[in-house]
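Here's a solo chain for you in structure tokens, the form predicted on its own.
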Amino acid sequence: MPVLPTPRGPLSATVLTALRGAPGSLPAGTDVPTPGDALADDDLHLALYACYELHYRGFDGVDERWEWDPGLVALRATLEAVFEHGLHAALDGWTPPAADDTTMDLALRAIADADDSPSLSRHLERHGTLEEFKQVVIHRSAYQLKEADPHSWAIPRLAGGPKAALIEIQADEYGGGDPARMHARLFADTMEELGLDPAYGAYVDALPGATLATVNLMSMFGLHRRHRGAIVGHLALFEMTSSIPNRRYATALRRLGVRAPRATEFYDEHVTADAVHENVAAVDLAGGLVRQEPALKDDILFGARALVELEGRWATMLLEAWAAQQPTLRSTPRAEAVAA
């Protein structure tokens, strides 16, 4: 189980320090203040990351009736609130493109086209530094050491096509089967190959809010019944453009001499498996829950348009600070250590 990460300011401070105490501790009516940036807030994403963790594996040391206690929830709603709120100040003025359960590949595919973000992966393709590659891994660590898991959330709250739908993609995420082959433990070789640490949460404390909103994004869609819609439209959008930037990212490992089929493997796998995946998630999931559900249209639309958002700008963060020769990661001993 992960450790406890280090507070950044009064809200994760108030969270992590609760935790190290008894459920009920929290104290009563912490405020909530709006961050200048409530998509990348450092101190209002750890505290949200950390409510939400207590759903995944939790930490160490952390009583685990802790992830239900009123009073935190509570407070993780106010949280939540001002994230959401966030993603809908971003989104002012963007119009979800006209679709039926007939056309939502089109749509979905209408608001891939509409992302004007400079690609990260093209820029590791090539012109990439293996340094910015594990800078990349790193960042990415905190969702794919539990690859699918925020999108799982969704099964039992689906019926029918869009059910069977979304647990045949899963089925693949999670390797079939074989834990060998699930594709989080395929995400670990790949950083144990680049002499990373592999450990679930190992970076947490190295990882800025913009990347913890990447992952608190699925898992507050994830979590609520009422963003069904939302994680839906997140996979669906997740699976239609992953497969080109897998490959880019191959692709570069093997121009910087990364050539151990257990480092590239990953991405190597994704190019295969979400170029099957994007057909299923856009016209079965997402089309056949609109064909289920039409009011939940333009809910699956915004998730798909929130992924866009978060993942544009996070992107851009990485390309800003190489660009100025700045450090994307916190500085931690072990952010420090794949800097030198």
Contents of the next structure:
Amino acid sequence: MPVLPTPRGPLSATVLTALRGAPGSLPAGTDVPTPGDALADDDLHLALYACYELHYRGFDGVDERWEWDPGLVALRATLEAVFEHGLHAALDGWTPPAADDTTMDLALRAIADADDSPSLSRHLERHGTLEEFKQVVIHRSAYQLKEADPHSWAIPRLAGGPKAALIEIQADEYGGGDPARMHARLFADTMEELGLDPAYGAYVDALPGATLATVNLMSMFGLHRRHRGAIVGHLALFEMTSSIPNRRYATALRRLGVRAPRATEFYDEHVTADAVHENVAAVDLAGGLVRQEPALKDDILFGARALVELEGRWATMLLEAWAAQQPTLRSTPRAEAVAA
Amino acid sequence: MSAGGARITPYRDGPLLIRGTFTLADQDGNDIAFRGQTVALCRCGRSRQKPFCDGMHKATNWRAASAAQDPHAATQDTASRFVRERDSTPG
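Starting from the form predicted on its own, produce the coordinates for the form predicted together with the partner chain.
Zooming out: every chain and molecule, the one shown earlier first.
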């Protein structure tokens, strides 16, 4: 079980200190100031990440009743409001493309095509170093070791066709009944082949707020029924922008001399798997949900656009740091071991 | 899903998805292995993992409707594309 991360400021200190004690002990009225960047703030996003992890795997030594502790849920709602406000502020001026249930695939495609963020996968395919690749794997580990879990929260909130479409995708993500083929397991295999620690949560202390925000985005969308449209849109765009980048990541590893099939299988698998998923997600899941609930159309497209926004900021952060020969991971004993 | 059969769906601007009960084999009768319950077969011709789709239709902005094309209702766009293809035919 993962250990509690180290606090990075007053909010995460409040949450992480409380979690070491008994439920009900969180001091009321914690002040949550608006951070400079609500989409990347280290303290905000570590505090939120810790709250969400109670719904996934929990933490070693933390009372499991904290998951639904009213005081902590109340504080989490305040943190989420800050994050959500930051998302809407960042997307101020963006208008969802026009669409109906038969054209959601085109609207989602338009959002993907309008993304002018720098391409991390293209950089790694052509120029990236093995150290840069390992850093990306560490950044991604916060999501990829629980791949598909945040979107599974949507399952009981859907019915009929969209639910069947989501299950069609998720069954594949979870290995079709074979634990060795679960995508999270394939990612752990890649980590091991690269000499990294595949234990769940091992690198959380090294991950900057902008990385944790990409995971918090899907946890927030997944854990709230009112965001069921957004989590569907998030999944659809994730799948639609996966096949080609994953082929580039696999090519990068081979170019860097990492040719063991166990190292590249995670990426190779996603090329053809996500070529299936993207169509199911855009047409049968997103389009099907709009057919049932037309009012969710803009929520679905917001979820997709929010993904593009945070992924773009994350990729830009990495590429700019590498160009300036700066670290992309927070300094921890573990991160320093990787760099060495 | 039709009982015991396969259902083949051309997705707009994308691959053919095949669900249900089917076998995939090459012209010599050798099984072509695939994972999962559903496969996506390349429809644009640009895949590097044929017969499977690898998403390359997006890189080339390939377009096709999901419904069947009516050969008697060629649009200006498809007609002009046809002319361009003829013009670029080698020889």
